[in-house]
Every structure is written in structure tokens, then in C-alpha cells.
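First, one chain by itself: the form predicted alone, in C-alpha cells.
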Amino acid sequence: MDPYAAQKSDKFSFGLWTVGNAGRDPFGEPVRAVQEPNYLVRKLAECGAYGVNLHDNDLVPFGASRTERDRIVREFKQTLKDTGMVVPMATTNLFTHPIFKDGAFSANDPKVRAFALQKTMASIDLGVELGAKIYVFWGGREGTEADACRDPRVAIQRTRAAMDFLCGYVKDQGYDLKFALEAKPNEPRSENYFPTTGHMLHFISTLQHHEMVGVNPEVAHEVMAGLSFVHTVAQAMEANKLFHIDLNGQKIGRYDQDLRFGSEDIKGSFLLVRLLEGTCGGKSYTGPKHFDAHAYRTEDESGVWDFAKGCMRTYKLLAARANAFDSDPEIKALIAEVKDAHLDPLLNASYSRASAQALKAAPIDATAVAKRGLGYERLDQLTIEHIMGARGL
């Protein structure tokens, strides 16, 4: 058996919009046929994925009648049952329809804001019906080109009101559902509100039901802003707010590319997988691992499934190398925590007048400490050797 082949237990998932991407871009028409959702689910199951995610209109066309909606959902649920697939996450498309040209929750027109709430409540109902436990909010068109169009503080207040309202709706309906907010610095708007995960984490702390809201960071979105995705995810994990994650590849300084996971910045991808898997000693991430990416426009349908398998296989390859890396005795020695019998109790103690005086009086030879080499060159070289398979496997 191939140890790097995806299994249901890996909790790998894809969106209908990812493997269903027909290769259309702002400069060119589609290069692949649009595939029916049930077909995509069956193919994902064959590839070893465990879950499929969706926007409301990925499954139910905009404007569909209630009868049509119920038929589509009934058939989709049967496909999920037949394949053993699940829907771990759902979301709402609040960016495609022209009504959202000035945003959704933050739009100046109250009719737009009301329609966004209507659409989201219906989409939440759909997600829960399909078994979703996580609901993601990406602010697609929540932003500006002409900044003078609204006070950005008003946009924040409107978004907060919408999130508080929707949290209340979920609680009132008795749904077992958590929200995850997804940041992005720009595109399709010139400037997006809440451009990074750090912005989202602070915003969450201001919500009425902050306990049920976390984040859904995406590799590409943080890299677009020139930030370390590993540090972003670490902060979310440390705050117990990593509710969901979007994995893909991205070249810094470019448009949102949604490349195959691990195809760019292999060291960053390795360190991310190491963090998520917990091989470095911390708590691991146990939620769905969602690949929010799509195949190159050069590919036919066969290439789409090569892309999907590649995302999952690369993750498992990196997980194996992370385990070998953190089991390596030399690595362990290089990153071992420095112990000091005198200082450790003072540094780990809560503040008191006595501890402050003791710390102020502690003898520290700064010159001697500064002379000690830390071995990070060796550590980084060993990191590269583990990633390249020259050591540990």
C-alpha cells in the first residue's frame, strides 16, 4: 500500500469550486467542461478525499425554485451517502451577483445588506442540512476602490452587526455550527476590509458571541500580504481560534493564484505541516484540511485529478518528513530548550514585588551569553536535507 496515498482519516477536503474550476480567468474563456456536483463528489471519493465543501450556489443555482432546490439537495445527500463523503464546511457566495458590487454586509445600500443576510441564513440552513459543522465567511467584495465612499469604521460596525445577527440566528435555530472568518488583503476589491488573519482575530474579540467564531486562514491570502503563513497559523492556534484552514500555493506579490499545495515555498509548506501535525511538540490541528486551489489552466479533466491527488500526496510527504525531522537526535539537541535553574523559576512566576526584585538582582553576564553560537545555520541546513529526503527517511 502506498503510504502517501490519501485516506479518509486524513480529513482532506476540496470545494466544489476547486475541482470544478473550468479554467476561466479574466483574460480567457473556460478550457474545461463544467462538471456536475455529484460527479465531482464521486471523483473526489475515488481520489481518497473525505470531504467536499461548497458555496450555496455551487450546488443550488441562484434563483432556483424550492422544488428544484429540494430535488438537488436530495440527490446530493444520496451521493454523499453512497460515497461515504461528508460536508465539513459550507459558505455563501456574496460576491458573484451584481447586487454585491459594493460589498454585502458592509454595503451602503440597506437593501443589499438585508439581501446578504437573507441569502446567508438560507445558505446556513443548506449547510446544516448537509451536515456542515463549520461555516466560513470570506468577505469577497467587502472593501473599496474609492475610499471616501464610506467611513471604514462604519464598515466594521456593519460587519459586526451582521455577524452578531447570524450568530444569534444559529443559536436560535439550535444549530451545531461554528463560524470561521477568512481574511484577504485585496482582490477583487482594491482594498479589502480585515486584510489579514490578525485583523480578524481582533475583530472576533469584539463580537457578542466570540466563543463560536474563529478563523479560516489561507496560504495565498497571507502570502499576498507578504506575511509568514506559519506565524499566522501559529497565532490562530495559540488563541484556540483555528477552526478551519485553506491550503494552497502562492508566489509572493502576485494575484491570488490558488496553486497546488506545496508547489511554491516548499520550506514554508514543510514548517506549516510540521505545525499542524504537532510533531514539533505542540497541540496538533485536528480539523479538516481543505485545499482551496485549482488545477492549471493548461489541464484537461485528467489533470484536475492529478492536481487533487498531488495536493494530498504532498501534504502526506511533508508530514512524514516532519515526523522524521522532529525525531532526529541532532535536531532535538539543536532546538532543546535552554534551562537555567536560577532564572527559570523567576521567569515562570507571576509578578510579585519579591520576584521583580530577585529578577533585577540576577547576575547575567551579557557579554558571555552573546558569544554563544546558536547553531541555526546547521539547523536550517538539516531542515533542507530532511525536506529533500537526504536525511531521516
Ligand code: GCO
The other form holds:
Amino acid sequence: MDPYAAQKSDKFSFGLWTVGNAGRDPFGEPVRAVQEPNYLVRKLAECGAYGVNLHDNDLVPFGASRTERDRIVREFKQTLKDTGMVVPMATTNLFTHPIFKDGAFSANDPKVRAFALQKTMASIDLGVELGAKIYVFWGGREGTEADACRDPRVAIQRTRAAMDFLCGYVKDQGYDLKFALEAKPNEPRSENYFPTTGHMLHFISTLQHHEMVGVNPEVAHEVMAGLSFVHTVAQAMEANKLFHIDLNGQKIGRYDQDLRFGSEDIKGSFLLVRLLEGTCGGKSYTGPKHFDAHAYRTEDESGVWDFAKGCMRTYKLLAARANAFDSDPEIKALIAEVKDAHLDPLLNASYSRASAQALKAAPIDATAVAKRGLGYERLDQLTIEHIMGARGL
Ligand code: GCO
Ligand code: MN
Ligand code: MN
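Following the display of the form predicted alone, present the structure of the form predicted in complex with the named molecule.
Whole complex next, starting from this chain.
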């Protein structure tokens, strides 16, 4: 059996909008037929995915009647049952309909804000009915071009009011659902509010029910902002706030490219998988591994499944390499923690006048310490060799 073929136990998921992407871009028409959701679920199951995520309108068209909605949901549930697929995450489309041209929760028009809440509550009901345990909020068009149109502090306050309200709704319904907030610096707006995961992490700490709200960082979005995705994810994990993750590939300084996972920045992707899998130590990430990306516009349908299988296969190849890397004795020696019998107890002591005095008095020969080479050239070369398969496996 191919050890790198995806299994349900790997917990890989795709959005209906990802493998369903028909290849439309701002300059061109769709190049592929729009596929029906039940068909996409069956194909994803064949590829080895365990889950499928959706926006309300990926499944139920905007404005569908209650009867129509119920029929669509009934059929979709049957497909999930037949294929053993789950819906780990759901979200709301708050960006396609023209009513959202100035955002949703932060919009100046109260009718827009009220409509956004109505739509989100209905979409939460749908997600929960399909079994979702995570509900993602991506800002979509929450942002500006003419920045004087509203005080950005008011945009933050309106978003907080919406989150507090929706957390209240989930609790009142008795739903077992957590929220995951997804940051993006720009696109489609010129400036988006809450541009990075770091902004989101602070914002969450100001929410009424902060314990049920975490983050959904996306590779492309942090890279667009020029940030290290590994450090972003590490901070979210350290805060116990990594509730979900959007994996893809991205070149720095471009529009959101949604490339196949691992197709760009192979070293960053390796270090990310190593962190998520916990081969470097610490808690691993056990949630769904969601690929928020799509096939190149050059592809026909078979290219779409090459894309989907490629995302999962690359993740598994990197996980195997991360495991070999962290089992390599030379790597272990290079990254072993530096011990100092005299200083370690002083550094570990909590503050007191006595511990401050002791630390002030500790003799440290700065020149001698500075002379020591750290071996990071060797470490990084070995990292490259593991990634390239010249070492390890
Ligand atoms: C984007 C975003 C979206 C969201 C999705 C789920 O840049 O378009 O990444 O794909 O992740 O809408 O909320
Ligand atoms: Mn994106
Ligand atoms: Mn995303």
C-alpha cells in the first residue's frame, strides 16, 4: 500500500468552493463546469479526504425556499452517510451578494449589519445540522478603500458586538460549536480590518465568550503580509487558540494565489508540518487539516483531483520527513538545549529582591559567550538534506 496515500484518519478536508472552483478570475470566465456538491463529496471521499467544508450558499443557493433548502440538505446528508464523509467546519458567505459591497458586520448601514446577522444565524443552524463543530468567520469585505468612511475603531466595536451576539446565539441554542476567526490583510478590499492572526488573537481576548473563539490562520494570508506562517501558527498553538487551519501555497507580495499546499516555500511547509505534527515536541494539532486552495486555471477536471491529491500527499511526505528529521541523532545534538548549572536556577526563579540580587551578581563573560559558534549553518543544511531526501528516510 502507498504510505503517502490519504486516509480518513489523516483528517484532511476541502471546502466545496476549493475543488468546486471553476477557474474564474478577475480577467477571465470560468474554464471548468461547476460541479454539483454531492458529486464533489463522492470524489473527495475517493481521494481519501475525511471532510468537506462549506459556505451556506455553496450548498443552498441564495434565496432558496425552505422546501428547496430542506430537500438539498436531505440529499447532502445522505451523500455524507453513503461516503462516510463529515462536515467538520461551516461558514457564511458574507461577500458575494451586492448587499455586502461595504462589508457585513462592520458596514455603516444597519440594514446590512442586521442582514449579516440573520444570514449567519441561519447558516450556523445549517452547519450544526450537518454536524459542524467549528464555525469560521473570514472577514470577506470587512474593510475599506475610502478609509474616512468610518472610524476603524467603530468597525472593531461593531465586529465585537456581532461576535458577542453570535456566541450568545450558539450558547442559547445549546450548540456544540466553536468559532475560528480568519485574518487576511487585503483582497478583495484595499485594506481589511484585522489583517493578521496576531490582530485576531488580541481581539479574541476582548470578547465576552473568548473561550469559545479561536483562530483559523491561512498560509497565503500571512505570507501576503510578509509574515512567517510557522511563527503565526506557533503563537496560536501556544495560546490554545488554533481551532482550525487553512493550508495552501503562496508567493510573497502577490494577490491571494491559493496554490496547492507545499508548492511554494518547501522549507516553510516542512517546518509547519513538523510543528502541527508535534515531531519537534510539544502538543500537536489534532483538528482538521483543511486545504483552502484550488487547481490552476489551466486544468480540466482531472487536474482538479491531481491538485487535491497533491495537497494531501505533500503533507504526508513532509510529515514523514519531519519525523525522520526529529529522530536524527545529529539534529537532536544540534538543537539540544544549552544547560548551565549555575544560571538555570537563577533564570527559573520567579522575581524576588533576593533572586534579582543573585542574577545581578552572576558573573558572565560576554566576550567568551559571544565567541561560540552555534552550528546553525550545519543545522540548516541538514534540514535541506532531509527535505530533499538526501538524508533520513
Ligand atoms: C479567501 C479566504 C476564503 C475563506 C472562506 C472560509 O481568501 O477567499 O481564504 O477562502 O477561507 O471563505 O471562510
Ligand atoms: Mn484565502
Ligand atoms: Mn481561507
